[in-house]
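To begin, one chain is listed below as structure tokens, in the form predicted alone.
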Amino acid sequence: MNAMTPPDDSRPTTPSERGAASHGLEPSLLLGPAKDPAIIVDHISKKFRIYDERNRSLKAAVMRGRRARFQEFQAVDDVSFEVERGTTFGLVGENGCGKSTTLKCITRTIRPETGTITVDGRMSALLELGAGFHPELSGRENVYLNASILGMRKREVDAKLDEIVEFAGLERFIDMPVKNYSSGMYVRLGFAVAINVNPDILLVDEVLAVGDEEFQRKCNEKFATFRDAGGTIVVVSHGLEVMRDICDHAVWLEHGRITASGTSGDVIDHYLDMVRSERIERARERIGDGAGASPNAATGTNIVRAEMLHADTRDPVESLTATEGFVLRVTFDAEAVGEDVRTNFGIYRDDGQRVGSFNSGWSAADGPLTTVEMVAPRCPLQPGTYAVNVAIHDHSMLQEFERIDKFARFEVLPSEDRHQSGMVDFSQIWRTA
């Protein structure tokens, strides 16, 4: 698709459209109206006020005329967007993009300036968990309260109010004033009120899970409940692989404007496509062309040089599908460490969770410089972004040398016979007995 000169019966009309087409992706992309909408987004904009210097005193506002020196933000611009009931909708893009300010108009907790959102049904927004709490109420008042706040009459909310007490884990602490309660009881208060007011509709804003490992395990339960039983749910999370799990459909927003709507493995390909190339096209900027200028490549003091390379060209990484080889390897002054040092490679997922960390054995000093290789034989990973860590350690790992963390991200590309979900991609033989 042409943004720059088509035809007048095919010229982009839509955000969506003109998002696409600037991007050079395909009108498969593009969501149409949906046939049962529970939400309907159309053509809402919201600008914020940047000030460069409040008004601290009097004086100062009558100097100034009473008007402080600001600059206009135009945070959400022209977007447009359904999202069919019983589906889960998946808002996407940098940060700063506009994807929590489009979720708050949606909640109605700040109103567009131009545009309308129609909504159909109770909706219920884990956005600041436990924002609406009385510090000097106690939890159990101010499940009252902030239920109400949500919709909820008072003979519902006696209805709820053991499910809501016991899914927060507070039985002991529920009459104690919620001033007193730490971070962590306060969230999940929030969180177990907002889940279990029966809404139609869920906004959930970077919450998929809070607290220790027992309740995110029932945060999780709960979200797969409500969407068996055909709630509706939109999503903000930098989480990508949770979203293209999760979300039926996706929307792309950058600088507040919709780039593209569509299936969310789609959008969100095409995204991590737009991403790695402008981190690409930043480090060739920084370091220049040639070899040496890719972004998976870092020094530090002590470590000369950590990469990342292809198996077989020992090119840089940029992508990889899971058949293919990866070697990391690091060039350490072992000498200026002044003793025979391990080395420690971690890859973490693009949402910070752990997939592996592996040590080398000791390595001594081989003349001025070291260089270590971990080669990996194939890429064992899902689809989704990546990045490296690497260290260098004592002999009993007791003591961190040097450490350079993401020197390296790379993106595995799906295959065509992806049948799978988790972290790891296994290699499988199935038979029949």
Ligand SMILES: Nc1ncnc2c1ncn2[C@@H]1O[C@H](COP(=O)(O)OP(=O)(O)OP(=O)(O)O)[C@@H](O)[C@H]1O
The other form holds:
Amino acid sequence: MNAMTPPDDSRPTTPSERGAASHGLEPSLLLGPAKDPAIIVDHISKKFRIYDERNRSLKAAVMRGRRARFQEFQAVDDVSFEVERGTTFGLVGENGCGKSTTLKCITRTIRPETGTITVDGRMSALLELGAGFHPELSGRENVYLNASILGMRKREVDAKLDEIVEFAGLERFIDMPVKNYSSGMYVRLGFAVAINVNPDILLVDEVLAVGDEEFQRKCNEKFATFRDAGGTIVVVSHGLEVMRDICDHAVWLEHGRITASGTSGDVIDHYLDMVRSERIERARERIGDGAGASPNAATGTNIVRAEMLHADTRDPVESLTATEGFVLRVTFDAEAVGEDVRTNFGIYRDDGQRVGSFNSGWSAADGPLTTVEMVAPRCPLQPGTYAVNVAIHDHSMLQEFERIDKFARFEVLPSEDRHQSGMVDFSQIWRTA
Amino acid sequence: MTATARRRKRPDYPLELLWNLTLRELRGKYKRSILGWGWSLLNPLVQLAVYSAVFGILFKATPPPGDPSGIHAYSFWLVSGLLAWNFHLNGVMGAIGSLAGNGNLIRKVYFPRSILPFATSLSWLVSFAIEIAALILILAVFQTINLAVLPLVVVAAVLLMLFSLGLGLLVSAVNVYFRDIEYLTQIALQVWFFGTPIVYNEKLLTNPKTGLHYHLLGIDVLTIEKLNPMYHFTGLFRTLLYHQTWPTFGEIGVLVAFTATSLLVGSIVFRRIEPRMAEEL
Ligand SMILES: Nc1ncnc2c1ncn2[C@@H]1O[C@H](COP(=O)(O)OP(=O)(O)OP(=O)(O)O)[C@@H](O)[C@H]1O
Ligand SMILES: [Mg+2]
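What I would like now is the form predicted together with this ligand, since the data block earlier showed the form predicted alone; can you produce it?
Below is the entire complex, every chain and molecule, led by the chain shown above.
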């Protein structure tokens, strides 16, 4: 049934295809046309004007002889997708990539400059809950008002009122002016109205987490019922794991363009990969000029950097004496790992003999980048060549997330008075007893 | 193809929403005060008292005698024009406020934006109706009232509402782009008020010595007044409530023409700016 994406090969590439191609993504990340679309977003673009706020007066315009000066900002750039009826569709991407703008174009609050949007069915948006509530009016009066803003007739509201009030859990407060509501009550009433207007299509922008736990449970049940009843949902959220669960399909927007589209699992995986590699890239830039600069440093996938430093100077160290101290340091991407991490360093002699294996004993994950250090005040080893391994594990040490063998090599130099051999260099005191 | 067939049907103008928003305005206006609807009359009463004192007593303004009603009182002459002016003023300023004050709603929810100024106008129409009803009651008790004018009072009120709405649509839309329009409009309305013979008799526009009209920039001031819609609207309400007779068809034709022009220009400008309102506000 699709006018804009006929299945012959001569058709121009859709933006998602072009975007995917430029990212080298596999064809699973191309979302084909829907068989029975509830929403068709066809090549929409939206530019915002960003004004210099001081210029927004007639006085300034007259004095300058023209209208307020503005810059243009491309918030949505040639976006197309189709949402299959009865499915849940997700939009993911970084802050400011145009997700909310796309939703607002679908609701028609914002009109795109080019492209068309076709919506088949009654639509309700959970974008701003309780927008249009009048503080002086009672909850009940506001329900009628809000419902009519959302396109509901009085008779329908009459029939639904009890359900709405019960869902919001505001039976006792419904005749109180909403200015006396707590912000949670306000949002709950807004949500209750929006979800009870009997929509065929629900647009949800980051409002999955409203109200207390009890109310959230109710909301999730309501969403599930809505989906089971064949409702179509378009949802924007940064809760990627939830998105993976609830969405059938998703698109990933970057700077207003579609980078990937497809099943939610694939899209979110690719999105996560990108987020991770970008974060690591940034971390590398911040930490230094890559692993190659120092011979005693290395990089893995989750491990952003592992290195060996002199205890005092904190410079990369390749040789030291037994009386000098050293630091083994590892920086890893705790978010990529997804749980707390226990760190282990192993030191091996060049013949493969294990000199020692040292475990952090506790596990940590501190922000996106976690750095763990092991400080050894002395290096009690006999002269020779040694190598250091690093591994990161889960707390129980049952699972190893990553290991880098021999990320550092070092030479232990003989001290002046050498009267010993073997493997370790005890600190020793000699005397006649 | 089916894609076009499925194209969303343009919904009708949501009258139900218009009604609810009007109710919201009215309830918001009157709920805040204990006296409620009574307050609606206080402002015109105070205005009436002040203007009557200043112009009627201090300046000894003399209104023309009501013909054929026979009423000859400055306060009644004044109030029949003043109420109409206030209605106009509220309609225009209310329209600006209805867009500027509902940015939250406009940014988040789609509906025809003109509903907001329209609802405000309707709510002021209700206030105006109360004021006019009170005036008619007082006239009936203390003076006289010709009930035959009542149907035309209703028509005149609706006409004036639409005239102010047209202007309100224009300035409220432009105010989205230029934030100082609100203040400029306020100033312009002030000048307009004193430029219209509302508190003073239009006889003052004639030089008592020469018997000729004054001139402004070489133009006969009465010609200017003939081009002033509010000259005609306040005149209409005086004809109906002070003189208590029917206006001529010609006079009604002029008012309809003014109203149609105002609505036309207002809606054209409003519709042009409407698509961008959500992002500009
Ligand atoms: N009314 C507006 N005027 C100017 N710029 C705007 C306007 N609304 C949005 N933008 C800009 O458009 C871009 C996209 O905004 P949008 O709200 O769609 O982002 P988003 O993907 O929803 O981000 P988030 O994850 O933070 O919600 C942003 O850079 C934002 O600054
Ligand atoms: Mg957003």
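Residue numbers count along the first chain shown, from 1. Since the model is a prediction, treat every value here as computed from it, not as a measurement. For the two forms, the rigid core is made up of the largest set of C-alpha atoms that agree within 1.5 Å on superposition.
Core-superposed comparison between these two forms: the C-alpha position of Ile39 differs by less than 2 Å. In this overlay on the rigid core, Gly86 has a C-alpha that sits less than 2 Å away from its partner position between these two forms. Taking 2 Å as the criterion, His255 does not count as shifted between these two forms: its C-alpha moves by less than this amount when the rigid core is aligned.
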